[in-house]
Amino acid sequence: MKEWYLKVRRRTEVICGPLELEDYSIQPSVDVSPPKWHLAHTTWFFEQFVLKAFVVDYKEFNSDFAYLFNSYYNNAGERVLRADRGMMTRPIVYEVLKYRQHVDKGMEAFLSLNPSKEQLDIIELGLNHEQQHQELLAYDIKYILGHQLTFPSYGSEFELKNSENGGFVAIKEGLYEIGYEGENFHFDNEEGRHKVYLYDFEIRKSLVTNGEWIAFIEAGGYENFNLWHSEGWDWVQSQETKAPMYWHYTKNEWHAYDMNGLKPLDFAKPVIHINLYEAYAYAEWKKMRLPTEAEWEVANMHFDWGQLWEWTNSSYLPYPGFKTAEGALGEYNGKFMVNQKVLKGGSVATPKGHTRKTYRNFFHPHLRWQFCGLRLVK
């Protein structure tokens, strides 16, 4: 567990390593946390739910942090508002990066001690979490660079591959299982295994790509209502928007941000930064539609995935059976079990052996800074 603990813990911070130090703080969007609040926010899990909770003389980096660095756990306190994350300029980087230290030397004393379970099995959540947040990092960055006016190169780590199309894959109509079976580690929301009924349906093996998309724009499919729902529809107007997010048409020909700098749009690449309405109006335009989180997990060992995550048309629901755990970290899941869509599959920021079929991945259905495409089904 100590080595597992030190190469994740790292991690974190190699993502980070080609930034300057005022990319740290910068909260272009309420939806984008700043670098610095990552970093420190992952950190203060473990203080919060290991040192300060079994370790008795425990001494605490900053009183501060607690408040400044606590997410969403109303159980463990006050925090500031997400929108107010770019208001931190303090405390400095180097001293997140000292509190950093100092609770891993906690934790490396701590995991020396021949912990129990219970004990193991929170910093295994508190290990994932952190593989998370180094997703969202990912996202992050991209945003606070592909928003400046320069498009900085941030490098081409998280560079996708062509998308080849290899048609569809049929399913046969009948009874299937869903849901997480196994004991190794997994979300609780992933529990409560169950039957579902489908009926037969046919599901594309590889994304929809760029240069299809490109047709969906040039057939007018931003201008016509008849393909979107009507809340989508009210935040194209809304948003006027034309395209996926950081592309921009220029000298003539589409171009887009892939964290190596503004290139030409590579027409083999799949689509990313799509949201659900847009991602709906397209299959509408194709007549077809999107996958359901069963049909998608039923389906999976036919096709290859992991490159972004995969809008489905389920709404984030519980499972037949689940149960929020008491305390702060019953806040897990639970509570956001509402108004969002389910993602499957994974993306390229997604830390290797993080996701499995199972894995319900979450989001508004406006949002699409995530590294998030789409898959159709007929």
Given for the second form:
Number of protein chains: 4
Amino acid sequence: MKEWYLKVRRRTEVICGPLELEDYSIQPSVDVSPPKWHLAHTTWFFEQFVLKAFVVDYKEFNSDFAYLFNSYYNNAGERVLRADRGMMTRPIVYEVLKYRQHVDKGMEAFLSLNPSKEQLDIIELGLNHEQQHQELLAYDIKYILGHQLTFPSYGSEFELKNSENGGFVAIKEGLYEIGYEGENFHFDNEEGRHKVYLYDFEIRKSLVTNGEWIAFIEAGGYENFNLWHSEGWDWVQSQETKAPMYWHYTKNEWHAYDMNGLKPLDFAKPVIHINLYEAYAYAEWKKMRLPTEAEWEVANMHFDWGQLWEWTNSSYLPYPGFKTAEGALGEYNGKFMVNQKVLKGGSVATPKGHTRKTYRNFFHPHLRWQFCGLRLVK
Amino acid sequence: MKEWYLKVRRRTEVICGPLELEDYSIQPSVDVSPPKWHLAHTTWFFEQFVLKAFVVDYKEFNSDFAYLFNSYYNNAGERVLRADRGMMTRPIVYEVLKYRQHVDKGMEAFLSLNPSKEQLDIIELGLNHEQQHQELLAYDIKYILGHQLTFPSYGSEFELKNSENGGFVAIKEGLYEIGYEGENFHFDNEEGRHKVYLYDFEIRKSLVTNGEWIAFIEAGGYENFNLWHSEGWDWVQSQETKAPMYWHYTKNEWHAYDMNGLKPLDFAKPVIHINLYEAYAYAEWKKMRLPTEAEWEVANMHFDWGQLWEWTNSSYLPYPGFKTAEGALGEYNGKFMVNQKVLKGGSVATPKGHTRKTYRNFFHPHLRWQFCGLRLVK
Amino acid sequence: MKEWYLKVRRRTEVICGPLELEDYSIQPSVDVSPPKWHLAHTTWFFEQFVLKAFVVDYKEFNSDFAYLFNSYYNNAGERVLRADRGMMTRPIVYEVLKYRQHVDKGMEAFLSLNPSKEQLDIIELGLNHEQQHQELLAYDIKYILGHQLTFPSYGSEFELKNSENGGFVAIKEGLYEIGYEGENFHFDNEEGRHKVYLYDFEIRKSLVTNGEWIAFIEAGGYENFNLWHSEGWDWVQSQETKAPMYWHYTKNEWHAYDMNGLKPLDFAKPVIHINLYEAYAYAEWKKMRLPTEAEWEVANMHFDWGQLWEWTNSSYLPYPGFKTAEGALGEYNGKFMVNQKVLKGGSVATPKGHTRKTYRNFFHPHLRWQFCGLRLVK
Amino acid sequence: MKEWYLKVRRRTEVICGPLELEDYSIQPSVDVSPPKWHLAHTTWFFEQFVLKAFVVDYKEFNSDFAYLFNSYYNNAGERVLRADRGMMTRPIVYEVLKYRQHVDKGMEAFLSLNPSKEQLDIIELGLNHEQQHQELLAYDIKYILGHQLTFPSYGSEFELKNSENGGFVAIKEGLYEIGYEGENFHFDNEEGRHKVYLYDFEIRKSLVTNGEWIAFIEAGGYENFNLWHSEGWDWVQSQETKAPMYWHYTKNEWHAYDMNGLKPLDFAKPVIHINLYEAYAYAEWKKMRLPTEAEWEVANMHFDWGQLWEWTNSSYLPYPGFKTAEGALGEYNGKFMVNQKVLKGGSVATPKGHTRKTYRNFFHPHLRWQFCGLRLVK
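Okay, that's the form predicted on its own, but what's the structure of the form predicted together with a further copy of the same chain?
Let's see the whole complex now, leading with the same chain.
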């Protein structure tokens, strides 16, 4: 476990490597957190739930940090409002990196002392938690850099592969099972393997591409209210949306910011940065629909996935028998089970080994800064 | 059909009977429509989709009304913004009543001429639509009167019966069917009878009462974030909510406005005017949960219902095979299938014969001016 | 005094005569009050400051009304938020008229009993207060009717005369006096006649006309930021302003709503419903400027005035020696002396005899629903 | 001039010396600009109005910077919205410092070539402009550091001296002159020396102190609406204001953040960081008033000033004969002459030699992050 611990922790810092110091503290949107905050918050998790909980003589790095770097664990005390994370210039980045070292040293020592199964479970959760923030870091870094006038390059790490249209695969009506089964790490929201009855459907083997999305735009997709949810249409109108996030129409051509700069759109790549409203409207336009999470989970062995999180039309709701755990860690999943949609799969920004077919990612329907795309069902 | 048409139409006017003229034009919240608007909008439906569609020489009452009294049918042209409905002092109520007479006369004539099945279907839809607005009228009238300093009385028409706790009924795990089956009127969202697999559950025979809710308040339910969805907790804090809508703590006692005035709370009545967040928090506190819509529909013959719409934890989503109809009437249901929850049953304000066990009512989680209550599952 | 009292009181009701009952309770903008509210609030003034203060056995009409119809007198207790005045459907208009009768009867009796000088002063203030609300009623009624889709007619009572350009009159540099002098009624803000030193200026004998304003529009006045205050330019851009309030460009022509309906613009009439930002920008465009209140007051015998309140570039500030009176009536003027501009003169909606050359009217720079126009200085 | 140029430019950088790199890019309030932005914007002034205007072969450092670092000169082209200045992580601070070097090198060369009087005038304006930003830098740095949880120390540079109460000085009624007279640098808004007629007044020799302010708080000053402007009272209530900015009540004692950390309040120091509403309420409580700018200017030789900018009750309006200059530099002052108040004097953050008795500083009434205090008149 110690080796894995150190590997995950180093990876977080490596992701921040290409940043300038100025990029670390900024919060350009309420949904985006400053990279410095991610570095500290993931560390706070281990300090709060492991070191302060189990190490009698643990010396806290800085008692203010609990307040500054708690995210949403009400049980763990007061915290900075989400929208104010970008106000913090202090502690400086260097101080946060020292905080990481301090906690890592404590954790290394703790891991050498033969922790109990229960303690190891918390650490495993902490590492999965940090991996989730590694993915959010990719989203947030893209947002920060992609909203600079100069479209600076981060590098080519999170590049997408081309999406080749391989047709549809048909799944037969019947009773299936979904949900996690096994002994390995998984989140509480995946538990409760259970039967679902599905009807015949066909699911596409590939994601919708940029080229296909251009066709939607050119067919007036963003101007035809018949294709949209009522709320989606309000969103289109209030935001004056005309294309996915990071698209810019310039020099008579669509360009997109990928993390390598602003470039002419690559038609063969899967479309990325569309929200649920857009995904739904596109499917309506094609006279198809989005998969449910059960359909996706049942069919997933018939197609490649892992490039982009895939919107489903399933709401994020508890599986049969779901129980919220006691204490702060019980706030991990259950309290978000309203008004959000499930996304399945994984993305190029998902740490290797972090996701699985039963993984239930979730976002609000209007959000699209995350690495997400669209697979159709008919 | 003609008789039924006239009966429904008269009923709408009767509901408005106890109002003062001043009560007709006001919009005290974006979700509440002025009664005058309901009177006109339900009439517009028949003018727009029947008389103007099928009667060659029909003379429109006033060509501005299509703009003024369209609700959300984008296909039927431009419309007044929902939030501006309370700006309209003209046409005056008298003019709207003349509009109703004008359209009713046209409809009577039309109904005498042996309309086609397709035409009768639209009229039936129009009458069901008007019944839905009759129920909304009750909500909106209660809101308007209940927010006057003087708590004026409307009368005793929509009174609730006592809710007597009769324990729980157990339902066995297995494959069940839900959704509409039959030949009578129903909405498109109920169609597609389909199999669902349910697990053992017990559902309470009675609704949660005011007395039980007081216990929740006194146990600190509105101050304990562990019970709430994250969004629910934000709602409690930003609204400083301490009780259901229409409750007032005065003279050392909880009072509630029912449509008959402000009165000491009746402990034996079912609790009304709680939103989904509150319903969820209450269930968490009881270590129980809300039913899903499938559970409710499967179990409904084992309990009385029809006093209040009952929150389920199911999101309002399409049934397998759901298809949006072409044209304006296709906007009726499908485009609202995001971010809303299903409520089952019916209420004292639901017109007789309007609802059925497969009926899918839906509201946003934060809303509570509607006549809604809570049934628990364990 | 009794005769004058009754005359003023009747006049308020006459102004409301052309309204439909539906027009009385609406508040289509935060700055507009419902006519019903004006009817009640002006009555409350006499009940609060005369009858309840001086008549021992006065029987209050309804004890809720003090809360409902107080405007901004914090000393007189709690009050309905300004923005919520349009929520009140109760008391109904008929009840408010009975309230007026009740108070008038009390006042008539009181006036028959030889009130003291101090008491008469309060009544005189109350009548001037009511006259101010008569003028506001005209503004608010115009706003309510002018924002109906059908542009209903109120009648021709408040019509403007043509404005004939008679050139400029020159005033010589020197020491002048402004401020009220005499024994008649006046507001506390006019007191403190004092010396001001003025420099040579020329002031136009007539107001700027609609025809001149068209020239400003056609010269791109609303698109040229150089002409505007920084805040004015923000206002133009955020509101997308292209013309004065109530102007509509339709059928290839500018129209304006006057209280008689929507009509082609009359070029010879003075321009009305421009705010200070617009007045300033127009003057900049003409390479002239607005008068100060001292200049206006010194020069006023050289031109006709009384059609429209005239923007000055003077801020509404205390005259030398200004003292706020003790008690609730001390809230009448002083507490508004920040961020507002003085307007001089009077308008066609000002009750006869109400204004005088020393009168200091005041509004915020962005407002333009009042009856205001523009006179230039060079 | 070259020597002065370099001295001013270095001073700006010295002011930023104590900052961490993280402090440079943040905008914690719409009125606060990031220090990096000040560094670049003051440089842009010289590049835009001198080097690009007069040096034929000048090579622009980066053509994006004109867009990024223009503040409000509409004539100088498009610009970043004020509220978005804190979104810019790029260019990094190092790049901005290189920009400063590049422009300084160009300016040094230009200054060696015997510039014309007109060119020197622009440079002199640019240096006064930079000095104004030096003062704003002090405000903004205090705001950034003072809103960190850890109250980091900047150092003791901007410390206030004690304010010793020396009574009042009386000024006689009469005709006085105010406004700039002379040949040295001054802003266009000070021009137009002119006569004003003043009445007898007495003005205090010292500023109001923290100790006196405590008395105001303890007397319920923030709870007594009679003392406040109507808008001021709205501000107190909506912000729940209980004390000047940077005051914290902790450990049973008032503390204030000065730039050296959070410390127990020093009663002998002048009160700082109150807005016009607070200054007015305090004066009302003392039954005194604020000076007008003319009173201040006439009386200023009788007291010490220069610790804090002093609120006057005069609105920021043009002096007789004020003319807006043509072109971008004409936007410097005139377009702000609405809704702002004049402050006289200078502060510990005002660069030496920058201010004078005729200087007209101005801020909106609600603002208080600037270094401002209060002198009373009776």
